[in-house]
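A lone chain, given as structure tokens: the form predicted alone.
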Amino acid sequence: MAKLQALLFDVDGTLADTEKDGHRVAFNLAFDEAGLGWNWDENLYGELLAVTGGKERIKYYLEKFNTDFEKPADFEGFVKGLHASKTKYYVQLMEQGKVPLRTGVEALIKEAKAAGMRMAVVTTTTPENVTALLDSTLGKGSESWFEVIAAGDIVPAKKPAADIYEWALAQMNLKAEDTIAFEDSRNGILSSSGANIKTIVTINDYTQADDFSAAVVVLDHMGSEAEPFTVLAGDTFGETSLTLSLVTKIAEA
């Protein structure tokens, strides 16, 4: 039987509610700076989450929701510049402590670190965004707790493709059965399960109606003593928060 050797964490929506309160806000600030007059409200942003990756999301918006926009001659450069501006504002929001970690996240990560459990970040967001979130929530230097940061454009095909998880496994010299992933969305579970990795899902407002039939456990959040999680699917062995012991039981069951 496989023994759990590493925890693989998605970022946006899993570690923190960064989509609604971080990325969406930063996109709107970038649009304002560019004088575009665009505004992504919460409902529209929920629809845009069908596509992973910030640059890809801008393109999707123009293809499906703002088809009258006249694209500049250097469209790729335009998108890249807009996304860079958005990243700048996102980092500022993180530095201001605008987005806290979700319930139970800090406790699990710190317990895993203390136990010497290997950890990695596996996400489509940029490395700068990962650093900004970790620095603002877990403290400067906390990025070093994660053996691998698989982020951004490190692989050509982003989630729901399995490539980013397969890349992380290769970097860590691990097999899928040695690990467990933490995700929050349909694109995320398609990516992790596509790499044959057992996955625990914590839903959020944007993803609560997604199909998570491929997950081993689905929860409303990771839980704590003060705020127990609600089990939506799977077996948590009667426990009410995601301790390292429980995660190990789930992974090795």
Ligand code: XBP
Contents of the next structure:
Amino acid sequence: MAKLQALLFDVDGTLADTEKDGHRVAFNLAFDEAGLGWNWDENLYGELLAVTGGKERIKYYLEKFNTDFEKPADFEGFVKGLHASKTKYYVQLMEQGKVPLRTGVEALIKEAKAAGMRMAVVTTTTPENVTALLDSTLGKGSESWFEVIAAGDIVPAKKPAADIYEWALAQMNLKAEDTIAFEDSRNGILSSSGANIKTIVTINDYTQADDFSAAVVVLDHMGSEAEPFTVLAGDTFGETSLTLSLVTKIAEA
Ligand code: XBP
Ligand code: MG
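Having seen the form predicted alone, I'd like the form predicted in complex with the ligand now, please.
The complete assembly is shown below, putting the previous chain first.
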């Protein structure tokens, strides 16, 4: 790498633990509203995370875990409507401040912003969800700190395909080697490394057993002075939190 020029952040599981207490809860509220009687408990949701994207996840659930469900004639419309309802509930949950940022995330983003480092969001989730999370955690309008929000259906093939990262790089007119990605899951790192982007992984309960052999560094979280990270793989040069200077060292090593 010549010089680090941009930080590319995944959202779900990386910036915040949105899956268990955000997306999963919102799906269940939408299922209740539609009178479906479906319930995605924490264990089942872990299995459903094999597939990224909410609409795709609903279809996967019906293919694999609820095969008796009689699909309505307009199945695509049904899934789309259910997913729109889920997004409405998710945004409400974020507005209520139900999900905080993970350790060290706010500090790194604020430091990068102050230093003029370019940043982007690269996620499979719906754009409204990104806005809602950033508004509720970093403050209204904080989305504008990110030059590009690569999200949702912007590319047809979601993670683990590399398309969303490649799309973000093209938008920013950057090469993979000028950037570093932050991910939390196997599907995420398959996507970022598929685009040849060095990736720092912060694991979570759902992803701790995933294969992260493609990561340059694997941590339990980004760390802070009060709560140092634990290094699970890779070299963090003796440091204990992901400052911009450490991220730059990792990226340029
Ligand atoms: C995130 C996801 C998303 C959310 C749901 O993956 O899998 O699908 O669970 O979002 P990643 P939508 O962190 O790898 O981007 O319901 O808005 O699609
Ligand atoms: Mg993720």
